[in-house]
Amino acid sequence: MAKIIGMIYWKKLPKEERKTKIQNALKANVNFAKDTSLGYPASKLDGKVFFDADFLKDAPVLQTFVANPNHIGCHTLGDSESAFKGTHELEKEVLNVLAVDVFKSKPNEFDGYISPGGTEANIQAIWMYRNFFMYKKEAKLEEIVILASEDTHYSIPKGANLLQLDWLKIPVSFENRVIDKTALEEIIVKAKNNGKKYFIVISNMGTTMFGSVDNPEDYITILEKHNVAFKLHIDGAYGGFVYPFSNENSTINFSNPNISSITIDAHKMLQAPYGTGIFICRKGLIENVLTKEAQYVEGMDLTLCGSRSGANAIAVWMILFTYGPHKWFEKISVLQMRTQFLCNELDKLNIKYFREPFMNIVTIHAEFIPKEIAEKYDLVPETHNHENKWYKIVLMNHVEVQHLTTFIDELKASVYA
């Protein structure tokens, strides 16, 4: 409960106050339906397809969707497009909650934005650090390298390909998905001998397949031992709205001086519309991806995507301020209990699985799951071929105990058969 007491920005707001705040924010924006705005290559959504129905007055997120504000740029740094200043302010409120109250940044010591997803947010981090090393340390492209585990999300090799960087894949233990520190040190030493001097580290807070959480200190200790320059990014795209709430002793946040940026996805656990990620970094870094050529944009374009929907930011704002911290802790606690229920049932059947103790993903050895059961319950395989070794179950909000009980009963019948 200490975490909840220490909240600065996050609180639960009543329905009418939430609605009023969003409506006031929209009033502070340009109104394409009424204002004479001649210079913007934008408008409200097409009136032949989308219309201002009466029910929208009680649906502020849908009102924002129709109003179509552009949240181009980074609203924590410098100026932003004044035509959309109202909803920009609500995006900043979201970032304050996440950066300060959840991930322990000091107020006004971070930058960030609501991105079109975790993939972009991870690539944004790699791009930012690549440029930091090239601009501030005069690094050559071939001297920079990415370090990340073999369980890391595919956005990392995608970013490596886009940014023309090598990715060094760190092996993990098959059973407990922990980084092999011996192999990690050998890989770092070999990289140094091959001319790599600058390391961009991606540490996972909830991998996509296993929900496994890397210990950032595994990277930090070895990199410092070998006296190499590095920047550390936390990919919390899945775990960012789970792990900090289930593990109250977590230090995977900005209280660790070696952690410089974090990705979170709102379209997973937070149940925001798809295409809603979040990128947060310490002050003094995001300037390295300034696109100076975007001079017609008021303020600075510091993001990979450029234009982005303000409706996604308002959706996140609505969710956070509808729940408040107490209700969110409660929601995560319920999911943890359901996850533990499933694990207890699997233990009774002597079925092997992996579960990170503070996460709500259970990944089961494929040998215990008949194909017809996997298909019936939409279990996700590690790979879609005959070599698959794992199936995962994600305990999302819609997964009730009765769903789990039915699944277990069928699994039990197949085991005893």
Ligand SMILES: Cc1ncc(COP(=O)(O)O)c(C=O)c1O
Contents of the next structure:
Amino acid sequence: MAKIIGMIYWKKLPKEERKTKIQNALKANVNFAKDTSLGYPASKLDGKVFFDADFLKDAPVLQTFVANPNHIGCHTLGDSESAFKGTHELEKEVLNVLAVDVFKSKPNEFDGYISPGGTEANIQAIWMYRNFFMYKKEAKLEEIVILASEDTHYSIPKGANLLQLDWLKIPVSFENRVIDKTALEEIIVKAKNNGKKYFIVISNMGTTMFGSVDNPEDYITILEKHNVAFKLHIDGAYGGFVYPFSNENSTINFSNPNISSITIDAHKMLQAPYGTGIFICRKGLIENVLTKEAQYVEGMDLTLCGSRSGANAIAVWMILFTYGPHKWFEKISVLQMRTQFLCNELDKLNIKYFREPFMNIVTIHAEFIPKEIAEKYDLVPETHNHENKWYKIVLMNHVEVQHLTTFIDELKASVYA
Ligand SMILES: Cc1ncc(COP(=O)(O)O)c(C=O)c1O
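Switching forms now, from the form predicted on its own to the form predicted in complex with the named molecule, please provide the structure.
Let us now look at the entire complex, which starts with that chain.
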């Protein structure tokens, strides 16, 4: 519990207070239904389809969806479009909660925004560091390289391709999914010998398939030993709303001076609508992706995506302030208990699996799962071909003990058959 005491920004707000805050934010925005607003290539949502009905007054997220504010740009730095300043403030509140209360940044020492998803947030990080090395350290493109484990999400190779960087894939042990430090050191030494001088590290807080959490110190120690420049990003797209709550001693946050940025997706564990990835970085970095040509935008565009829906920020705000930190902690604790229940049942059947102790993903050796059961229960394979070695179960909110029990009963029948 220690971790969630002493939060500065995050609290639970009663329903009426939440509603009033959002309605006041909307009032501070331009109102396309009433105001004379001639310049924007935007309006409220089409009234023939999206009625501005009275009941929306009691559904502030939907009301914001219809009002259609644009959150283009980054609102933690410089000016932003004044037409949407009310809801921009609530996006800033979301970022304060995550950057300061959850990920231990000092207040006002970070930048960030709600991005379309984890993919964009990860690419934004790589883009920012690539430019940082090129603009601030005079690095040549071919001297910069990405390091990330083989379990890393495919948004990293996607970003590497877009930004014309190599990705050096670090092997992990088959059973434990832990980074092979000997291989990591060999790869770094070889890269250095091949002229690489600047390393962009992506360290996972919950890999997609295993929920495994890399130890950033594995990278830091070896990179420091070899005296090379590096920047480190945490991909907490999945684990960002789990791990800091389940592991109260986690130091994978801005208290570690080597961690410079984090991706956290609200549209995964937080059950927010799609379009709610979150990117946060230390101050002094995001300027490296300033697009100077974005002159018609009031303020600076420091993001990859351009226009983005303000309703997404409000949806995340609403979830955070409906729960407050204690209820969120409780929710994660329940999911941890269900995960443990599943693991205990698998142990009884001598079925082999991987589970990171602080996460709610269980990845089972495929040889124990008949194909029919995998299909019936929608288990996700590591690869969709005959070489598949793993199936994962993600203990999301809708996965209850009764579902697990029926799954285990069927599995048991197949084990004893
Ligand atoms: C660890 C991790 N990073 C990044 C992503 C990409 O997120 P999105 O699909 O929101 O772009 C995912 C998606 O599953 C993920 O699991």
